[in-house]
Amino acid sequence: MLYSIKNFIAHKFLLRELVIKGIKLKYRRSYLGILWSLLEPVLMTAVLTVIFGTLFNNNNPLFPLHILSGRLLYSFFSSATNMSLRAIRSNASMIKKVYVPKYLYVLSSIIYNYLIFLVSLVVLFGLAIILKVYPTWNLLLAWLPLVLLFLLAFGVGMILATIGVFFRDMEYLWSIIMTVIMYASAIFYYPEKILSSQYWWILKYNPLFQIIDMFRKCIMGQTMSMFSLLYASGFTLVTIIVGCAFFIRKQDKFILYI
């Protein structure tokens, strides 16, 4: 654990790097660069509220505030994990030249996604007040399934860019996965009717959609479920702990494959 910690704290400078480049990559030849952040979202979730709101004949005047809560968290999982799953094949060309941590490579792509992320929050914010949703003391442990959003999304990012040194075909299998997951993490409904039928496991059993569901708790001033924060809490530490484990096990084996 020792070695490890001197380890980051002498190759922080190269970590700083990678998500500087990996930020301007993301918005190379973009007009708006950083701004596509704000804008993207409100645009899709001015297209979502209109579809599902009539589709499922959804009045509640918060339902926007809904959907872009859950397309917020969704997004940056889904952006992170893509990414990592493509870490270390995409930086194939440095690995072989000269010694660099590899985890650093998946970490730095979990970080700058989680950045653009955080900026696209002020979006939400600003719903919210539009919206007449201020804020209160719940908000002030918003921060908890932030935190576990970022962790969970390394600790399979660290899964995903291990198999797809190996197994090329795991990047359209996880878009595939993903989309399941999306449908699984009530973005676009209510979770209600889903938790009071036969298939309620689908999303108890969902750390995303329990994470999900604590984020939009806070910000709406309720208190979040002890069962998400301890479930959400221990689904990702195990997938940590299985991700770092696996990824070290294999990462000497990578230089083969790539």
Given for the second form:
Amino acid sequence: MLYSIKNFIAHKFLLRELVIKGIKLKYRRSYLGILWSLLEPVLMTAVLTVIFGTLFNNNNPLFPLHILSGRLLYSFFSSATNMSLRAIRSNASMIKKVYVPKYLYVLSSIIYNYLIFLVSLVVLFGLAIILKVYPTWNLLLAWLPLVLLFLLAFGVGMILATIGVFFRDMEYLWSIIMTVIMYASAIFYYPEKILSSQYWWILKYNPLFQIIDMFRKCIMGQTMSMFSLLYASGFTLVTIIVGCAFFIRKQDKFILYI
Amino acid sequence: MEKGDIVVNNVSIKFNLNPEKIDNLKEYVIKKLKGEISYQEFWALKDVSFELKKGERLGILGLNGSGKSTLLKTIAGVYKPTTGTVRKSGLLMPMLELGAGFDMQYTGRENVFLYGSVLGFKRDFMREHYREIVDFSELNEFMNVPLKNYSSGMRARLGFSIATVLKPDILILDEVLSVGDAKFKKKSENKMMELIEGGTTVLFVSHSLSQVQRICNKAMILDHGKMISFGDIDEVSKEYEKIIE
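Can you now output the form predicted in complex with its partner chain? The one shown was the form predicted alone.
Then the entire complex follows, led off by the chain already shown.
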């Protein structure tokens, strides 16, 4: 344990550089730069609001806010886990030549996506003001789902990064799973109808849905449910333990497969 | 343990070679169910032990596939020994497979700072040495060009410059001095000599015996992963000449 902490401190500059590298390479030669990350959720929300608002006869004026909040959290989770899945292989040239604690590549992928996600929350606050949803005391608790989201992505990322080294088709499998998770996270519909149907368990035991739900309640001025908090925290904790244990057990073999 | 010391103790490395490479889940599950997954053991290194004191220069000799690069990678920490231990102290600078761990999308300048952080150096520290690195590599006009547009010689030059300007305690060189033009080769050999006088421990792999003799004071011969000889450069190189005849 002491050794791991020392090792982390010795490589803290690398973690910073890796995060900066991700951001620099993403926005290099793109004129709109970070604006792209803001534009995408706005356009998607507009499209989803029109389609699903009409389809489900949804006249709730706050529906766009519901979609945007769900969409932002989901796309962070989706891009962070996808990037983790490739984290080890895309840094193969470095791993082959010099010793680096390998979890740093996973951690930097998550942090990098998280920073972009935090910036994109600006759009959400903009929309909330337009729709006249003003902050309440509940907003002070919004950090809870946001921290859980980061940790859950890290735990899942560690598992995926390990599998990704050995099995290249995991990328396809994971994109299918992410689509399923998207539909099971109540992003573009209100969850109440499903929660009262026989399929309630799909939403209830989906940790990402619970995190999104907590976050929505914080911005809409409602109290988050205790079950959401406990279940999502428990699930996250288990995922991180499993992810780190799995990664540590297999990491010495990575070099032979990349 | 003084900075620059290396102790290699009974190091063995085992690779599990798949006769056919399985790298996707679908195939793996099918083969696993059929019970068709088998591994072939292959010992790349067997029971290698030696010690180097600060300032010693070890040349590693051997034919292709004898485990030279594997040994260097193990000491650099890229491979973890299956059994045995490697202990080392001080700043270690590996130059494996022609060049450092660079990012091809990144420019030369950015790579200097990235590689510095891989070795645990702050930006400020790298900034102090940046000029010196660029001047030595003679790549001044290419520093803002992405590394993917560099020739392999240019990459090796940049890697070598970073590695030597930072004055490591241990320097690991795998066939590095064989790239670059004759002029740079001469310049880098001089730089090596300067480092050696400063007390840097060097581990060196090259197929050129004369180069090994110029730089190293100790040598070892590896054969199929086993260390068959270790000692002063003169004795060992005589032995090696007999082997390659």
